[in-house]
Each structure stands twice: as structure tokens, then as C-alpha cells.
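Okay, so here's just one chain, in C-alpha cells, the form predicted on its own.
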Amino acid sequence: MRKPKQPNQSKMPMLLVALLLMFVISSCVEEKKTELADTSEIPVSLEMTAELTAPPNVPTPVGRRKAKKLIVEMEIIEKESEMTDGVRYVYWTFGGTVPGSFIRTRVGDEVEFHLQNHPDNKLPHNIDLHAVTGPGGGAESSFVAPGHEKVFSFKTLNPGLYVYHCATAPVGMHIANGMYGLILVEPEGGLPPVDKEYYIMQGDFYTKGKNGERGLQPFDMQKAVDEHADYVVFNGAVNALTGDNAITANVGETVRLFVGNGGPNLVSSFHVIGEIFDKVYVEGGDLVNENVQTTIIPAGGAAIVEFRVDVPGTFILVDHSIFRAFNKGALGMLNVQGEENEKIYSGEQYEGIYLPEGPGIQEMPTTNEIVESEIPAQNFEEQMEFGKQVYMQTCFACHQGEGQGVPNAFPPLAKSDYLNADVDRAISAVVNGLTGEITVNGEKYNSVMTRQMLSSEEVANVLTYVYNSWGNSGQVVTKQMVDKVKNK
């Protein structure tokens, strides 16, 4: 009699491993359903007005305090104000700046939403919180007339970075004037602490003039339609986060940015150069990179990065679309202050001789299209402060914030015994290009420095910015000085 067949014992545990597997997963997005559905149930205690911040400042952690009842006051301001040098723009903006207060709440809050209409403004708004869960994000409630206010709420569900725009018709329109900011949802017991937290946020500005064309600049519909951006900057202008504007840490310090990208065309490719992120929330979501070099930011989102400083210096950020950075002002500062670290970075060891293979040719631009500033200068403290921006802008990264140039690179600029020899071989260095070796406090050079596109204004204002600073001569540079040299 032939004997019952047996299951087959060498499949028995990897079937159970199987149905284990299925339940472990099963049971996670039961889980994480229920999670989710609990954050509408979470119960607010009490009311607390909103902190809101002005870029680049952030409200204060919400740390492990209880849902509340959270009064958001927020009102729309349609100002004039620069974008660079001589550049004026009409911008409309959420509390004043661009981009707009950082809000900060927490998992559970119960938000009332206050949104102000100045009634010096000239147009309606409304507001859509891309952390709102409702129709238009809150865009259908929120219309509002100048002079008038609309309240609204909401719950927040999830925790995350999000973006905040105008929606009001032409979309486009209302947000490239500058009609963007950030809410933070944080989970139940707050984001992990760290010593510095600042809030950048990029857009792209699209003017009638060309980029550097000085007058109040109304918007370019067309050029938005067709992309081509004029001006893309950090927190609504050229060098708003360089200088004076610079962000600080000191070393040792562990830092977090909560970047945004307003748009409202272009992607940002993000990157502190010299740095590379400990921590990368992707898209200001729950999902963490780690080790990241440059982290790409959608239009209309964002992404918070987070680094620790471990030598003093200062820290370049950019959109690594470089173009963007050293042409059109996406380019901000982080100083940081501390004691060296030979271990971490020794700086310059060793300079010895490189003989390339072959010959090398080298050649200056040779367009002609350069466009006269509208607007010159009027006095002495209007150049310095025309060209000061000129010189971020244009200068900065071979030349450095000071002057002190690059080793071995590129010659400094200040104290510098060639610049103050001879103003007209200055102008013609600008205007013409520079290569060949050269001496600037005794060292010797030799790279190439080309022709720079800049009006006679431009070459004026700036050379007057650099002989009146870093211990130079003090010599002012005119446009017909300029134009003298251009006609040789």
C-alpha cells in the first residue's frame, strides 16, 4: 500500500517566512493608516498666536509642546524695493519680504488663518498652503480684496516642509512677483535640535529690462512665459544673503536650512560649496538622504538640508546650475568662525610647476552688446554702493569678499601695488581682458582674467568700489575716464 504523500519539508519554512512577511508589511500599513487618521483626531489645548519670521530667521522650535489652537496674522504688502544695484521691482509679497514669514507649527494644530489685504495695495490675493489639505490648499477661502481680511482654518496632517503660494489668476503672474514663503509641520516632539537654523528660499524674476538694466522694472509676461529668467536669486534679491546678509555658524556647530524653490519656473539644483549634507529631508518629506553633495528642489517645493562646520571660512551657497549663481545673483554666504582643523582641511601644502602636453589657445569674448546703464550715478556714495554690487556679482568669486584674490590663482586686489600703479591699465584689464604673467605684491601670475561685459558706467562704479577699499589708493574712476581707454 503505497504511503500518503508527505508535504515537501524543504518549502515549509520559506512559506512561513513568506506569510510572516506579508503580515509584518500588512500590519505597517495598517499602522501607518491609523497614524495618519489619528492626526485629524489629535486634540489642541488651549490658543497661542503664531511666531512669524522674516527670511532668513525661523520661528522657534515647537519642541514637544501640545497641539494648539494656532492664530495665524498675515498680510499681503505690495512694495517697491531692490533687487540690485539701482534695480527696483514692484514686488508683492506675504508680510512684507520675499519670500514670505515662516510659519511654524507642529502635527495636530488647529491653524486660523488670518489674511490681510493692505488697502494700499492694488490687486486681490488669497493664499494656498500647499500643507493644507482642502480645496485650492486654501486659495478658494482666502480671496481677498484690498482693505479687506478673509479667516479661515484647517488641520495639519502631515508632518513636512511645504510651500505657500498665491493663487490668484494670472498664478504666474502673482508668484513670480514674489508671492511664495514656507509653513513647517513638525512631528509630535519636534525635529531633533541643532545650533542654527535659517530659512533661504530660491525664485526667478522675470524684467522688462535686461539683467543689470537700472529703473524700477516692471514684469516681462513673455519672458516668464518663455522662462528666461532675468534675475534668479535667494530671499528676493542679488547678494541678500552676502555681506552684512551673510548667515553665520561657528565651528562645530550643526546647522539646518530650510530651502525653498517659489519658482515659478525653475528647478533648483542646491549646493553649499565646500559642505556636504549630513541629512537631506527629500522634498521636505519624511524620506532622509544622507552624504548629499547638491539635492534638486522642485518649483513650488522644498527640502531641508542639514550639516555640521567643522573648519572656519566662508561657505559659498548656490543653485549648481552656475550660470544662475555667478550671472544672475542665486548665490548666498555662510561665515563661519572657529579655530582651524590642519586635520580637516590643511589649506595649501605644496606649489610646484605643471607643463601641459600640447599648445594652449586662449581667446577674449569679442561681443559688442553691452547695454548703458539708464541710471548713472549721482555722487561718490552712489558709486560705491552701484559697484559694490557690481563687484559681488561679477568679481566675488575669482577676487573674494576682500579682495584677498586666490593663491596662486588669481592676484589679490587688496593693497594691491599693480592696481594703484596705473588706473588706465586697471580700466583696460576690465574693459579689454588680461592674460600673460604678471606681479601684484610680488608674486608672480599668470592666468587669464576676460573681457568683462560691463557699460563704461559699470567699469567705473566698481574700479571706484575697489581703489576706496581694502587699503587702496582711494583714486575715483569716471565714465569718461572709462570711455577714454575703450576709444584708444
Given for the second form:
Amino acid sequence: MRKPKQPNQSKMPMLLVALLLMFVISSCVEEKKTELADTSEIPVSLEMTAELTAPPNVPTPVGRRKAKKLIVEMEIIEKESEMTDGVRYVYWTFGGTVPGSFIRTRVGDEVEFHLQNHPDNKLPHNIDLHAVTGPGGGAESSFVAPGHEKVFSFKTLNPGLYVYHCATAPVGMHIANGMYGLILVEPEGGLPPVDKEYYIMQGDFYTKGKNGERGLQPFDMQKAVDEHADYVVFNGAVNALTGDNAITANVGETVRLFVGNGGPNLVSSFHVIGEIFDKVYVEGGDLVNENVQTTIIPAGGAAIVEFRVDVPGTFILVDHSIFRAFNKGALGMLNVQGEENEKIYSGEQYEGIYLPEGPGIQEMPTTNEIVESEIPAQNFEEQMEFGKQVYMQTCFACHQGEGQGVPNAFPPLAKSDYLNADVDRAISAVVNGLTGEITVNGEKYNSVMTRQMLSSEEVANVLTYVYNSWGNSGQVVTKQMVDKVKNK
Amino acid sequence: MFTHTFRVILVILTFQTVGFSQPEGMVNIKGSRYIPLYGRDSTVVEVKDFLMDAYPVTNQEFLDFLKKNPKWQKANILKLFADDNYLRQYTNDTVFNASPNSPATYVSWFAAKAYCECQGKRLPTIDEWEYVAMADEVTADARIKPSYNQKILSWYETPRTDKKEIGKTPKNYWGVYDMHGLVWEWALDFNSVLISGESRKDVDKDSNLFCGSAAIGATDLMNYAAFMRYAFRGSIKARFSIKNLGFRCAKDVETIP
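If the one shown is the form predicted on its own, what is the structure of the form predicted together with the partner chain?
Below is the whole assembly, all chains and molecules, this chain first.
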């Protein structure tokens, strides 16, 4: 909103106007001065140990507390963990998580930083906090060998949301393995209170095997140099913010997300599907932008976004460089519970079939030939395991987690008479697609299932998984059976 | 009398062996010139012929040394020579809780150096160590092979390799085992390559120091694993005793008089 016009001053004596103006100007300057008073002069009283939290949680707001001596104890741990189903990775972490523990300070705090390198670790590390004013952001004084601890102190001079990361050679590799996190410096009096606060950080990962290739995947330096990411994820793993790990809020609440981007390479176009950011603290600084759809978060940068959730549902957090979201993992979920508000959002009102070019089977375009899985399933248990992975990647969106389907749209696979009646028909539906009216468990469905670009091996695994789940017939599907249908 | 004669013969025999081939457990390394990773001017270094232990020193071997040299035992060692982690795997001065054939770790540089000197040996220099370490099973300098780098890196990413036993990794070109795959190793001049700990700043150093910027250059991509070794060496001090840090000894080649 623009400022209202000044009252008409033409009738006032010039001198008075001038005086008035001078007063206004000087008082403005005065006000600015107090606000910008040298933050290095803020006195500290007492000492406290900083609360550190694992993502997606953040510590308690600073509120009105005075500046203090704040002791931060950060432990570096190199450990193996899951990147996505069946894929493992050796992460290097601050505090045991990717991103590292969230540090919450206020302006004027004197932070005494203890950086501890776990004795089991192989490598030396250090930390560069972007909130530090000083050489290397602390990196210079925190270079620490395994089994040792380094201590350094700094005063937080500028409020804002800052990235911290490891800066040991090769720097890119330390960051690519997950060594980054966020430190928040709140202004005097704290940020305005909100209902929910969460901590989210994007990172890109480079593995020897391509996306989805099973097993323990080593870091690939060449791909990192070429900036060809295999995974782009929030909070260190593909499913870190989905399903049971989704963040939550209730209708009417205001949500604040502290969003960082560790990189090492990619810039994030952060977007929440179905929401508009009421406020964005651009790049984590003082500048507030309003009514933003997508905000850019540079590698090694951050932003604070705030929005009120008005309707219930699942809101998807994405990097809107959209292949990263749906093919590389940059996807999270915010589950909002509460009363519907049809004035704001009606939900579906009508659905029918629209086929302008005549009926036909759609096909997902692909540029690659279907490659057979490099590790075929050896037994029934593996078939079930691999089949479940395919299901979660390919079928889950429509047929849902328990095979229950979506009423009137996608038929159920659980206890499905249609499925159990004819295995060749089921195989054909997966490899050739299926369209038109069918009746499943007494309900009519008229929809389109696209042809799935899966290898025979994968089709056999996923159908075996489906047939042996949710009260189905227990049929085992082999690669040979799939090939037979394919060659018909 | 008999024992005395026996000893004399033994001594003569030993000298003979030294003169003509290599002492037990050591391997002849033929010296050469090569360009190590650090140094921005592609400085060639020369490594003379020398002998190197085929295996890292094991817990058992180090215990034998401690028994003969009590001043290096956990209770007796001067604080100047080792930090509080020294011989952490030992439950008392002469009993350790680890595999006897695993590499001896939690050993400070001073203790490692003393061990080698007691054997009439010394610690290898960085140049010597790196020279031997750049070999794979078939080539003396395998640094340009992706498989070589990948193997080393996968070790860096494997936890608890210090618990492994010596001699299980393939023998390299020189006949040396376990240069990669078990533990880091002390070098005589480990702290001669100065790095400030702020790798990005080192880029601007004028002198021939460790150069962080080179990590990005294509020539060094071939051996970026080595950067981690240099970084590691830069982070330690001579009295540090670390779980993943062991050592082996080297020796100058004695010429036949």
C-alpha cells in the first residue's frame, strides 16, 4: 500500500513547514540510529547451552530474552544411511543429520562454538558459518582432526537466516556429502510469533550409480563437477518429508518455514503447490516480499517463508525445477487438517471423459529403451521387496499405499475380483495400458491407465507384490509370463 | 659359548641379507621422479631407492615394542609425546583389546618414530609414502585410472576399517600391502605441507603450499582422494593419537661396502 498523501500544507507558513520537516527528518535519523546501533556493543549477560534440533524441527524462539553467551556443541558424524528405498549413502553430518542441527541465536549473542570430530570418523573437518564475521566464517579456527575438539567464539552482528557448512578440501565433496545446516540470528525481541515453524534444506547428491540403483552408492566427483545430480532432495533423503515424515499444520494456522539450500551446485526454485507465500524474507535477510508463488534460494543461501493455511489437504513442497521434484526426490509434504472451506476451494465438481482425438491408449514418452534391472530378484522375498519399490515409485500415486485406490477414479487392487480373475489381463494392463469401462468389486470405473515403461523383470516383481498383498490370490508372476503377454 | 658363536653367525647372515636383498618384511622400492599432488608449479620430486615395510605395524608388533621399551607404555609416556587418547585400545600397559593382526593405531608420531628407530628403521617421508601409494596392483603410477581412485574413495567411505587385519588387500605393484583400505599412516615429515585449515584461503598462498584451488582443476581430479590425505595430515599434531591412524617403517638402502 502507498502512503496517504500529506495534508495540504500550502496555507501553513513556510517556516513552520521547514521546522516541521526538519523535525521529521531528524527524528527519522535518530530512530534509524538506535536501530542500527553497533550490534557488537550489545552487552551479554549469563550463559546458556544452545538447544539444537534435528530437521524438520527448530528450537524454541528467542522471544524477548537478552543477549547471552551461548554455548553450541556440534558433533561431526560420518555415517551410512538411506537415500531412498534400497539405496544407501555415506553421509558426513553435523549432529548426525542432513541438514545439520538447527542453531537458533539472537543478535548480540556471543556464541562459544565447540566443534567435535567423532573418533570413528576418517577425515578432518571444519565449519564455515555464514553468520560469522571473520576469516573463513570460523573455518580457519575450527579445522579439527578425528577424535578432537576445537573451540572458537563469535558475536552475531547481523540478524538473518544463514547457512553453515564444512570447508575442508575438497570443499565440494564435504558439502555434497551433507555437511550443511542453518543458523538463525533473530532480531532484538525475536521474529513475530507464528503457529508452526519447520526446518527444510535442499541438497543435491551425486552417486556412482544412477538414480534408484540399489546398494551402497559412493560419491561421484566427476558428476559433481559436471553438475549432473542423481538426487535432489529435501532434508537429506528422498522420503525425509513425505508419508509419516510429512510436516503438519491445522487450518487457520500460520506456518513459517526456514528453508536453506546447501547445494553444492543447484539453485532452488522453492514452491509449495497450492499455497502462496504471504511473506518471504528474501534471501533470509530483512527485505520482506509479499504474495510470492516461488522464491529462489541460492546454493549456500536461505529464505524464510510464511503462509496461513486456509484449507485442509496435502500441500506438496517442491523445487519447481520440476524434474528434480518428481524424478530426483525434491518433494516434501505438508498435511493440513481441519474444516473444508468451499468458498476458498471447492474440490472436484464434475468429471467426465474428454477424448478429442478419439479413444486410444496413451503412452508415457520415453527417450531410453527399457533397461533390464542389473540385479534380478533371486527369490520370492526379493521379488516382494523389489516389487514394492516399483509399486511405490509407479503405482502408488493412483492405486494408493494399501491398494485401496481412489473411489470413482482409480480402481482398488486390494481384494480386487478383476485383478484376481485373470493374471494375463493384469499383465497386459501394466505392459499395454488399459482404457474404457471396467467393473471392479461391483463398482464401475471409466478411466485411462497408461502403458507403464517397466522391464519384464519389474512387471513380474510388482505384480507378484500386488498379488501377495492386501488379501489377493497369492499368484506369483514370472518374467516368462510377462514376456509371453508382451509377445502376443 | 655356543650361543655366542650362533649370534655372530646370525649377525653375519643378516648383513649378508641386507647386502644382497631385502630384510624380512621389507620391500625394495626403486626410486624415481614424480609430481606429487601439492605444489602449484608441478614441482617434480625425486625419491631415491629405499625399503619399505610390506605391512603396517600391527597391534602385536607394537606390544612387543612396548614390553621392551616401557617408557612408551601408556602409563609412562610423557604428555609431551602423546595426548590422552594414546593407546586407547589398551586395558592396561601391556594388554590390548583388539585383534593382534590389526594395524596399531592410537599411536602418536613420537611413538611411531621411536618404534621404527628401535628396529633400525625410520618413518617414510610424505614423498616416499605417496610414491608407493600411487601404485595399484599392476602399475607404479595408477593415479589416472578411475578404478584406482574409486577404490580409495570407497575406503574413505567405509566405516571401521581400522578393525580389519593386515595383508587382506591386494598386493600393490611394489609388493606392499594396505597402503589404502585400513588406516591413515604417519609420515616422518607429515607436517611439512602447511595448510591453514581454511583450504579456500590457501589458494592465495605464494609459496609452494597445499593448494586448495587445484582440487577443482582437471589435473587433480585424477587424484582428489589424495587431497583428503593432505587435509588429514594438515589437521594433526605429532602428539595426536587417533583411531584411524597407524604407521609403517622405511629404511635407506644400504650399499654393499
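Residue numbers count along the first chain shown, from 1. Every value quoted in this text rests on a predicted model; they were computed, and no experiment measured them. Think of the rigid core as the biggest set of C-alphas that the two forms share within 1.5 Å after superposition.
Colleague: Would you say whether residue 43 is displaced between the two forms, judging by a C-alpha shift of 2 Å or more on the superposed rigid core?
Modeller: Stays below the 2 Å threshold, so no.
Colleague: Rigid core aligned, does the Cα position of residue 412 differ by 2 Å or more between the two forms?
Modeller: Shift of 2 Å or more: yes.
Colleague: Once both forms sit on the same rigid core, is the C-alpha displacement of residue 387 at or above 2 Å between the two forms?
Modeller: Yes, because once the rigid core is superposed, the C-alpha of residue 387 moves 2 Å or more between the two forms.
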